[in-house]
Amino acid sequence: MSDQTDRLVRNPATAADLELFRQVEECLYTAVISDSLDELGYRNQALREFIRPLSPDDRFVGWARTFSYVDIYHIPPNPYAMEIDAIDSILPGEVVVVSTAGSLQNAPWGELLSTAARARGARGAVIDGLVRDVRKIQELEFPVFARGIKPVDSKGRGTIIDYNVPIECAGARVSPGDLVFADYDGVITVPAEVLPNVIQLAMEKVEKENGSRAELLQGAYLKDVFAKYGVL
């Protein structure tokens, strides 16, 4: 377990960060981000297909704030202590990304954590596990992607062992500060070191797709359109 002083120290999202988030949300989509990552050799950045939005319109972009949970089979003293610290550490512009090591017994996320995360400025949450209080979360309009729904407390079933450290979430490696982008197609993570290149490639591909779409709608043959634009 990392000591608090070992964790990456960041500042709240800047105006430039918020402009980047707006640009990604308005102009891009997870599929074109995934294609751009593929082109750069990062072929395992999409979370597994079972991570789905609680509401069809859920969508967000932000920096990863990672939590790592494991299953337990007893009720420890102060079972929520580190969880509270982790939630209170969230900075504006972040997305909570929760690893549970694939657990289906532990529901570590619900209404109150969503409320607290939203109050801290979180833009959404991705839970590789189960959630509860779904109607209340929907009423908050706090976007959450998760593996499933089950009305159980995490107490005595799972515990957080660290936060703001590299994790694996639904088959993808996520480090603190990576870009996390979620829409109806799923969730994609972009390592910080390739983010500028990914955004540039994605914007270029969107332009090509827009040209392809326009010509296909006018009756052009796919063979000719693909020869011209090189995208499908």
Contents of the next structure:
6 protein chains.
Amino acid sequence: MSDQTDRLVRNPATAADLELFRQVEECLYTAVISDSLDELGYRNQALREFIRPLSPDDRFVGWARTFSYVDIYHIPPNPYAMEIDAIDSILPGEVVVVSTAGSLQNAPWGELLSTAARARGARGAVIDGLVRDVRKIQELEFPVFARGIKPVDSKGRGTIIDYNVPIECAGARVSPGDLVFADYDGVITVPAEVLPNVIQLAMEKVEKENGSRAELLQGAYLKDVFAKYGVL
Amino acid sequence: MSDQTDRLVRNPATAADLELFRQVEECLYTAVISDSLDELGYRNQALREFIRPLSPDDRFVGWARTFSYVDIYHIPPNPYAMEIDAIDSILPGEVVVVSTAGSLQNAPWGELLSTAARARGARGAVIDGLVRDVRKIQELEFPVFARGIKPVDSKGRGTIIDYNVPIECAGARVSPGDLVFADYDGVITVPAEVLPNVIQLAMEKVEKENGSRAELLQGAYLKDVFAKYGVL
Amino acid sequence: MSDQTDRLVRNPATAADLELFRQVEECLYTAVISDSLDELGYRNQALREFIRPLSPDDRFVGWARTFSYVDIYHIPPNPYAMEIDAIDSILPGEVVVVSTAGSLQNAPWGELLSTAARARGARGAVIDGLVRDVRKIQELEFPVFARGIKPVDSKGRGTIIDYNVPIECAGARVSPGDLVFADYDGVITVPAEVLPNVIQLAMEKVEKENGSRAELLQGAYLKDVFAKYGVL
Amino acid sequence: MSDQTDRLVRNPATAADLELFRQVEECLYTAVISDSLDELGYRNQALREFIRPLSPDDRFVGWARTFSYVDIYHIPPNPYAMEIDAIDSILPGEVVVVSTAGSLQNAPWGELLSTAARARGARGAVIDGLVRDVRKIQELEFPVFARGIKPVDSKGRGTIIDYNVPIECAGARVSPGDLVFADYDGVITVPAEVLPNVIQLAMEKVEKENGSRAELLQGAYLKDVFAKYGVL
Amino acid sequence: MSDQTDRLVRNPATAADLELFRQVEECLYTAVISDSLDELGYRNQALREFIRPLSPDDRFVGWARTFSYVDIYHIPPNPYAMEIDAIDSILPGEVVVVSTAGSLQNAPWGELLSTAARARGARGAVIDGLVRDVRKIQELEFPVFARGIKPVDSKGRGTIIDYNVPIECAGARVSPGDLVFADYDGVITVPAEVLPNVIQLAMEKVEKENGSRAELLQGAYLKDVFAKYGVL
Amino acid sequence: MSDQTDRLVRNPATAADLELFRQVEECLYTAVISDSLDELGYRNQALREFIRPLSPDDRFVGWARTFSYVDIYHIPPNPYAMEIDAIDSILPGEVVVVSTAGSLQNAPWGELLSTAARARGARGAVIDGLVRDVRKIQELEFPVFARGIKPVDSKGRGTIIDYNVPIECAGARVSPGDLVFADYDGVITVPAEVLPNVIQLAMEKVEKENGSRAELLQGAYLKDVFAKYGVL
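If the one shown is the form predicted on its own, what is the structure of the form predicted together with another copy of the chain?
Let's see the whole complex now, leading with the same chain.
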């Protein structure tokens, strides 16, 4: 429904993007990103608790490419055209973020889409809905976070209605081009306009937490540690 | 409540049954069975996403033996008579499929019933409800799919009201004698009247998916692969 | 809100306590404790099925120290004072039991509180709510049972309103000083006044189950085993 | 499932019963009964908020006759025998209390059962489930409290499994012979063993509330009124 | 998304249609229609219990014109074009049936659409979602059944994605051209292919119920009445 | 928990306030206020659909006085002190807005608090929770919007933890001093900082809607009306 020209003006990840992704994955974690977003007044950027990784070590960072699915109750003519466009135009450095209005009827993601997305350079996927072919996705080592698992196809159960538009995914607003970061604690989405600030605050907070942790491990009382480092 | 004679007219698995089970377990998976059922117009045969295996490698195929439990709020006289009959009359090649009206109060399944069912030849169990003794069930290597885990007994919490009758289990209708197939993607139930057609369609679809997967892994675009194989 | 004097009259675990904990952990399991409580008329002592261990081998026994959190929608002045008191006054042999009115907005527990609680002698924690820093909690080997995982801080999302008062945690009433026992089947809370009876009944029931299990494993019919041992 | 002899040992309402019903209906209301039950330690006697009267003036008092229904997924042989017995044996002074395990699939109550129950002397009905024929039930002036309305028959959707046994109805335990009282604020069930105490406490509390109300209506501050009457 | 030509091939109600509507409204009710559909094996034609009339006397019969809405999280360009087409092409004798995937965020229906639909000849509307302007809709005397009431606009909250396609509305499948009948007991949808059979069966059942009711009102026992008329 | 001085710095309604309330009640409705808030980017100001008036003509406008309750599971010492303060310090022109974290256990509002609040000058109340004494509240003609009805007291079920602080009430953030407006379509809360803009936009929109309505009533097509007035 959105204008096609508008929807596609995006670019593959640059070397600077890749360096940023490396830094986030190696030095940061979703919890410290969440605290930094809180400090800047962005308090609803973490996805709901029901989005979990398919494999315990799944973890990724990238730019959001959003897909919006809805449930349907008939098989429309030419059902796959827009979905194929959406997948084939994925750019290196992107992560697929799928909304389904919380559908527990449709499993819009599986092995073939994982394989195709990875071939285009996708770094992972978040599905606010069901997925299938989980064993095979795990073998691909393509990281996927999802709401649940069910062995059903999307044909006649759901359809994509738009892509690269703002969506609601598991309780948070995700816009194309947000930085999406997923680790074992969950998934967080960082709007582009605050990204540099968020990274800087997070780096600073990691240091304080390191001090606090070290003292607590040695048996210090929380009262004293909090007085010294100001983090909890 | 159903007529006892009617309820028990079933037979142990034959050699042909065992060969069919082997073929399904080795060559097929629940997702491709689901797609084949869809094609034949049977679109609600997969159980809901909240039914998950107790162990990640749990997997089984067999004929459905259904049990229907309901919640109760008192301890009836002679509470175990029908449950004992239901378990002791299980036939080799069957799988136990338990409905509880979605009870989160009662855990009707545990180690002792798993042990007794396995002794009679059961190949696995699906419980649309809670289970307990999970560590010991895992040690038995008896595959069980369930809705959740809680350490409570069924006495005074639930009772079996019938067995070998049609039930609703996790959103799907399961009838005695359906082929029930469970793997990591979930559980699917195949009505006896379409079983041969389903197996044949599934075998054909597996082949197409193999071709499609191979090309996507080599970096092909989804558009071209879909044009060639017609599967997604 | 409760009277501070009253709230703190508790003692560190004695040698007898530690011996009791060892006995429960080694010889018993939550399911047999639940059955013994049932027999004594305490039928609602198991927490709901959505409380699960962060690591599959998490398991603990100890005296309940309760914390009561509620959701908030502003940042109160001096938000951490009571929480710090509650943590720093934990006694050796206690387990932290947190209620949040089932909040899915607030993650009141994470790595720093786990570290601080362990430093005071806590043996584990049950959170009827969300937690974060899960990988680091797993590395600490501090056993935590929780409702879910989300990377958000409690600041401006929730606040402790009292501790060492009766709470409702995942559907069960937990009072300070209850014996709380958690294993893979879930969490059960034993009121102090029935603890000796419960332990004795549980020991007896374990023996009967051992006999019943042995015969079922050898292929006996459930009818005969139930007639002999009277347990199911 | 319960023993038939046991189930039917009940008696029609006596003149003393009718005088009690009149007194409760004229002088008391469910809220003051609830407070009196609280004082005696019976704190879970009010049905959940989703049970509402079909007509705003519906109101009744009587002895509980319980019916227990469950959902089914086939049409059993001779489906109505127990339901007909249950209805035809209703005694004057009873109220029908129906549990369905919270079914939103089955509407077990409608015009014909209302008519038949009234013919036997029933004073009203509470259905923890759906009902139909609502306009005609309203015309009968037979008071019915229910969870919702849907125009479907029970045949093949639900079946009675027992009657005159303890049930759970909308979150409260109801036993045969409890006094059930329903007015616009909801439904409350009073166990027989505390009935005289409850009535006496309620009568006393009504008086205090009358004093408190009178002063508040004249503009008194709550602080002063509470100091004087001790009720809120 | 469906083909426009296909979607619009419908006709205004004929004189025969109007006669049918009159007959249904005057002689029948949703419950007896539901029973007749059951008898023909169409067992899921009644909408869920949460769809209620805005005014207690709301009642209508007509041919289904379906609208399918979904939630959105941005304001698309030209958001009203398809909605205006859908409304302006309503034909005399139709009833609007709106699905929203159960949205509690969007209120897609209000006074202006009610007025416009009535101007085109619509006989009523069923909204599986929220509505607003309820007082003004009541003044119009345009009958509307809905899931709830909230004073929010659809702009930026939801959008129509198709119309005159099969939808799921409150748990039932509704196809364009179904006969939709709504009264105080709820809403039922009759597929065109069974309509004549359903009407005939319903007429016959009404007669039996009249006999049964008359005898029960005179105090007959249910057992005897059921033996005579075979309806319950 | 908040600072008492801070919490009480509020003033009784002035003559200008009363004139504003009159204007809103007579000329506006919640739907047009919601649209004006949307236009200014305040898109989450309407309470959820489950908050409904106790009487169909209930309607009010006033400044928010917030109360925050939570569920409890014991009877604290001196349970009513803060609640009495909160009620007795209500100022003329205020409306009581109660949050309970969506409790379905506690009914914190009833006849006596309604009477006391009205005596202090409250213009109405919104309870995101249960209420009791509904018939008597209706007789008082004190307008109350609530989530449901149950005849239970708050003692031992819930307690106030703070007042005149920001709360979440039925899905919307309400701060002390917001303008709260309730009519049959629901409840909307207007932050003080946008109030003048909202009133002005709403007045303008009412006029456009009057034009649009008049033409639709005369049979105009929606397309033409929308082209002319730009409202839907």
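For clarity, a rigid core is taken as the largest C-alpha set superposing within 1.5 Å between two forms. Numbering follows the first chain given and starts at 1. Please read all numbers here as calculations on a predicted model, not as lab measurements.
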query	finding
After fitting the core, A16 CA displacement of 2 Å or more between these two forms	no
Rigid core superposed, the C-alpha shift at Y221 between these two forms in Å	2.6
